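Only one chain is shown below, in structure tokens, and it's the form predicted on its own.
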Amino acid sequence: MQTFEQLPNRKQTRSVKWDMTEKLFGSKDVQPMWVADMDLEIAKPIKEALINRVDHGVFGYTFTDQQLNLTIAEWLYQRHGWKINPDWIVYSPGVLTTIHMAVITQTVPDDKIVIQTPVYPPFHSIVKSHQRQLIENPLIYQDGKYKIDFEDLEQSFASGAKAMILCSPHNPVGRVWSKDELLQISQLAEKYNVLIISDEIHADLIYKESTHIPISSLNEQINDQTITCFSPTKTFNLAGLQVSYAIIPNESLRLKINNAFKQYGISEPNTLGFTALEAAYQHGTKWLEQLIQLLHQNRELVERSFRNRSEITPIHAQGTYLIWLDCTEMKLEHEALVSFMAKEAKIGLNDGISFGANGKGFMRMNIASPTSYVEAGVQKIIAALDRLAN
């Protein structure tokens, strides 16, 4: 049984979380709770698989097949399901990597592409890097939740929009969009004709209260016109392995993907990417609810410790491992606020901002990681406000 009591040691091992933390932080004694990978190891059955493939020596070119996607099928079956053909799937570096791809060979320059603020950073800079108009649809944050701006998103789609990058789970937010929601969101793209991009890389880190929903598997229309990237790398923290997915029913679609990573150079497969996911796939389910009851405590743990503090309020994740902190009621100009947390209380988390102009004076916590460690951190926190009080 996994405990996931301890904490790796991961310095000097080129990691971006914990060997940039004085690069980026100005200090190396500032504990890391950023960028979104686990201070966790793999399951044992990754790591095994892993091991006998090194230990094979050689690493020549290497092909997906049939079996690779069945697995693959299965998984979103078993976890999701959604039933999809195996012939759908297209193979990635990164999910990032197919959103590009998708934007370049479904878009021209000048054309809109929504997105819902605040959300992952490099939503906006793929937008921007390619020329496209970038439109903000803002999530409604009302009584400590977040919702969708319905009404704001059709008059978005109606002004000419092709395209939406949709973050399902939502980072930062902690959202599981619903199946009335997702519906709406769909029968809106199917109204305005706009392709939908869906990032659900966090689709298996969800609370137990909560079920993720493909968008795509709502119904065909929506299916034939849904790009859905997926990815065992947050699941199961194999990031730095650097493999992913889609799923692209639409074989036109399929198709301009396919030739444009061909033509971009970069459709040949990882070995130890595609070995992992095979391992994760097929032997990592009691790992990833051995985690999930991990965040659940961590998640709690972090609301409790707040919950009789005014300053910070935890907004209650459905999914992800991550926390986004409203600090609003800090009162500090943002540029004040991110400095408190670095030099004051010695903890490095995601500036808000960063994610959109709505997310000023809010910060995002990173808690995959031992409790302990988790502990420490939120008791950092508690120790710089009562010293701020002072």
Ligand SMILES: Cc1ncc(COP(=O)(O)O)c(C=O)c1O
Contents of the next structure:
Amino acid sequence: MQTFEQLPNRKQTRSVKWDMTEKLFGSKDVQPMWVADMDLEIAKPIKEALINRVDHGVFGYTFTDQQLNLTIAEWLYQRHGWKINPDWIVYSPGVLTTIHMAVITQTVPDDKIVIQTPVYPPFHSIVKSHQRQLIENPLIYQDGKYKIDFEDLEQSFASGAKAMILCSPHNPVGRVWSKDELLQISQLAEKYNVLIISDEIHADLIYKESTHIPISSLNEQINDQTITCFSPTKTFNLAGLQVSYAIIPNESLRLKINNAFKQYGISEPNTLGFTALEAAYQHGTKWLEQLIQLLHQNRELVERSFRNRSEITPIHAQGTYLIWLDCTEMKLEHEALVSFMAKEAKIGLNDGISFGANGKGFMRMNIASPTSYVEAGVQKIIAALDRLAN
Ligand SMILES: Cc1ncc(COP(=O)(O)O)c(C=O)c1O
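Rather than the form predicted on its own that you just supplied, could I have the structure of the form predicted in complex with the named molecule?
Once more the chain from above appears, this time first in line as the rest of the complex follows.
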């Protein structure tokens, strides 16, 4: 039984989250709760598979095969009820790499690409880096909940958008889109012939009351115009191993993406990455179930801790290990809020505004750590709020 009580010492491992804290937040004693990886040791079977592979001692060129494809297909069927054809799989070192390739191959400069803000910052930068037009379909924030503005989405599509980068489940607001919402998106995408690039990297991190549905699994039409990106790296804390895959049912889309990977020299898979992927999907389910229990506990802790604090409201996450904190009632200028978290509370959070202008007054907190660590972080914020009030 995995208890996740131990905080691993990640310092001096070239960890972005831990070893860049001083540079980014200005002080060594800031507690990092930002970048999306976990302060938790990986599942034993994955560690063992990696150790065995390292023990072998030779790391020449390797390839992916049908056995690995079948493992992925089985995972998607067991976890998400989606029956894929293993031939639809395209391997990639990262979800972001695939999104870049999708943008490069399926759109041309000046094309409009829709994102739903506030959203994961690289969605903004990828679109801009290829000189495409960024079209925002801001989420509606009402009564502490986020929903999609479908009227605005239809207008964006009708204005000639070529693609939409969907974040499903959504980082940072934690929404797991319902079947009805996904159907509405897919109907609009079909009507206006918009390619859906669906980033489902958080698909396995779902709280018990919600169910993740891959948008591509809804019907044949949307299946044909969607590129879905998955990865075991968020689910199993393997981001440094750089392994992911896309499901691209449409043959001509798949061919173009595959060719782009070759053209840019990204065709060799990472041996340790797919060793970990295979072990995770074949033997990681129990660990994942225990992780979800921990996330439930941590989500409840954060919500309970702020229940009597009118200044900060955690948005109830349905998925992901990221909690979007509404700090607007602190009534601080955004810069002062960012400085309050780093300098007064001494907590390293993601700045809400990096997710879009409507992230002003918000911060993102990562709760994928031992509960005692999350509790210490939350208590530091509460103590700093008390000092501010006095
Ligand atoms: C929504 C989303 N997509 C993609 C990534 C990064 O994926 P990768 O490391 O596979 O490029 C992240 C990481 O936080 C994420 O939250």
